[in-house]
Amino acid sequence: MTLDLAAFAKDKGIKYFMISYTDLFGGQRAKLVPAEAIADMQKDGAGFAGFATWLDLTPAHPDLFAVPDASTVIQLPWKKDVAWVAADCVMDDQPVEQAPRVVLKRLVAEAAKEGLRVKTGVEPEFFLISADGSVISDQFDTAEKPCYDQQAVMRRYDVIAEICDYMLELGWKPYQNDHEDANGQFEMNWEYDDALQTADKHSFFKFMVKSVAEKHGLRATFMPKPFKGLTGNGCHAHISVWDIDGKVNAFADKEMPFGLSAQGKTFLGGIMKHASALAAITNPTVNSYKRINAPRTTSGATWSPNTVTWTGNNRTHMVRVPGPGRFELRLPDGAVNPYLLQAIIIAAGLDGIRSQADPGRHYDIDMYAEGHLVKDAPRLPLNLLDALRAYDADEGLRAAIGAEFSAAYLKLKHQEWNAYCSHFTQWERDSTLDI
């Protein structure tokens, strides 16, 4: 039964509902609906001009309305009289088809349609910076090694047990905080669920460190490298498929290697198979190729990847298999959209499961020190135009994911390249002023 926000609204003493949807390049669009307003609101939706936002939309288009899916609903615990809820973009009566959660519902129901239902957790990591973004926020965070610091996590206390408090609040059993490798950076773990909920919860997880580091007067940034010479901020996304009850690990096999069943292997090998395009989307800004082809850092590693290799329990590579009957993709990183990551990973993994994808052999070397002498496997693209060409070059990826949302995505994507190609900067003053 389909919860009655109205109701919702009086029971919890809720003033305002945010209906919010994400677009194409993960900017949270909402708009702030009075309680009295909201029952209306959830059978139409919320009104905004599509062209506004990062959808491919003109001007000339209709309105684009939100429709909250009320099984989201939060009720903000930092302001109790305000509730966020994740909307569907709607126009004229039928689903956005580009829109970033109508894409991820639509990969869910196929792979439903196949007896398979995806579960993810994610790790975004973040800086808690100055409120300006020029440094970092703990003038004391200076050790050449950082992760883990127990100092300095500390004298972050009041913003990290606040948004751990919340989100024990929220009954989404976090179960530990850390201080990361870079000074300044942190990251928080929650319990793995269903994509779609892994991806709203993500969502609104973006939006409570930004606001409740704002409360404190600071700055939180996902930014994939934020600063020179330190590691940069990832999104890792740990991956396992059940059946469609949810009982039933259908990655797990103890008898196969790294306890990783056939089928949980082909899923794997449409990762592989598809990275080169898969950067498009998990690493999707300009900046996100200074984190994958970083030079090394002052804490001694990236933590990132740069080439597509597979392994067992060893985080210098694109993916990790820890245990039996997940892996870990290492690839995304914190400017990655909730939504479009967990639809990628659906799309590539069903496309193996499909075409019966080799992730061809794995390696148990340490990529950062002998990884030169690895031949056979591909780099990763060394910036954002390399992984969008990767993208459009992957027929069979483009159509998984979607052909209206593909088309509009490298639209967007390839104004962006082409708006920082055009950007005058320093250093092209640097190097040419005197040729």
Ligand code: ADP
The other form holds:
Amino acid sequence: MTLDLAAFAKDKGIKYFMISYTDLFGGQRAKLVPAEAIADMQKDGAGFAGFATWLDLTPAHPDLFAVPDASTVIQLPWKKDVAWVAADCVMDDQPVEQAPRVVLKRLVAEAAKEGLRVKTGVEPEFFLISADGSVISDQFDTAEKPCYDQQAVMRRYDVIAEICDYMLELGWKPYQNDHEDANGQFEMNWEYDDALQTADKHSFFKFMVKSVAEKHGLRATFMPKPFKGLTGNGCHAHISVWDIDGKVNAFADKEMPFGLSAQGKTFLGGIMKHASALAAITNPTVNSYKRINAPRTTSGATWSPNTVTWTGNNRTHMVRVPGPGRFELRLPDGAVNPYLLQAIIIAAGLDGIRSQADPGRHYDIDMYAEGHLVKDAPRLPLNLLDALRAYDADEGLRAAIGAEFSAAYLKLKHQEWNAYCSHFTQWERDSTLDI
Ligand code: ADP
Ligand code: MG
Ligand code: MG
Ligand code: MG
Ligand code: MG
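Right, the form predicted on its own is done; let's see the coordinates for the form predicted together with ligand ADP.
The next block holds the full complex; its first chain is the one shown before.
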């Protein structure tokens, strides 16, 4: 039965709902709707001018309605008057095919048609920085190897524990928090869930982390490579596929190498086959390519891949199989759109299952030290344009995630690349002025 949001408001003392949708660039867009008006909005949705956000629409398009999915509603733990609810985009009574949450729901349904249920966990790393965004917020956080720094994580206890307390309250089952490999960087982990639920939680997590950081006079950034020479913000995804009841892990097979079943291997085969193209989604910004393909950082390793390879429990490859029944895709970064991340994983994986894709040989080497020895695996795209071209050239992947979505995404992302190219940089002047 659908939850009645008006009744929920009465019960919880909620004054406003944020009806929120995510655009193609991952931006979260919301209207604040008083509880008195939520009953109609729950039925009809809140109206938006879609062109004013990152969707491929014109100012002449009719209203875009964001229709709340009441099952996602969350009373903001840090502002109990307000509740957030994820919404699906509708126009002229039809789902907007390019809208990321619509795209993901369609792929979840396609997996279900094959009797499969994709469950994932994400690790969205972030930095706590000064409010103006220029430096990390803790001037004493300067260690060369700052990962798991006990003293530094405790200097940010107020922020980290507040966020973790909220996750406990929401029943997300968080299980660890740490200082990550860059100065000023943190990671918080909670339990994996069905792909759509993970995407909703991932979106809300970003909103929550930014809000709590602001409350403490700081700023949180998920930017892929905010500081030159420091490890960037990854957003690894752990992936397993289950039967439709979610009881039997179809990826687990103790008899197989790394405990990954034959079906799991073909799903992985799909990810490997489409890796260069799907980077356009998992690494969606100009800045993303300063995280992958990066030179060694001050901590000694980038922890991000540059080549399409997979392996067992070894963090120097694009895909790691850490234990039986799941694998970790280490390619995505903090700029990834939470819905498109899940959608592209399912699209590539299902294509892999359907085409019985072979993930190829696994390399059990230290890629940072010996990567140059690998001759038969593609290098990941070197920049956003490379990735967009790979995506454009990958007809199978474009169709698997949706033709209408793909066309809209490519159009807007090419515009972004062109905007970047028309930007004049200091580097250009320094290297060209006296030529
Ligand atoms: P690491 O840093 O070692 O890569 P983390 O503990 O930070 O790992 O994150 C692991 C993520 O994988 C968590 O979100 C966890 O819930 C998730 N996970 C664990 N088992 C599975 C599984 N079978 N399927 C999908 N995700 C899983
Ligand atoms: Mg107006
Ligand atoms: Mg982790
Ligand atoms: Mg990490
Ligand atoms: Mg990881």
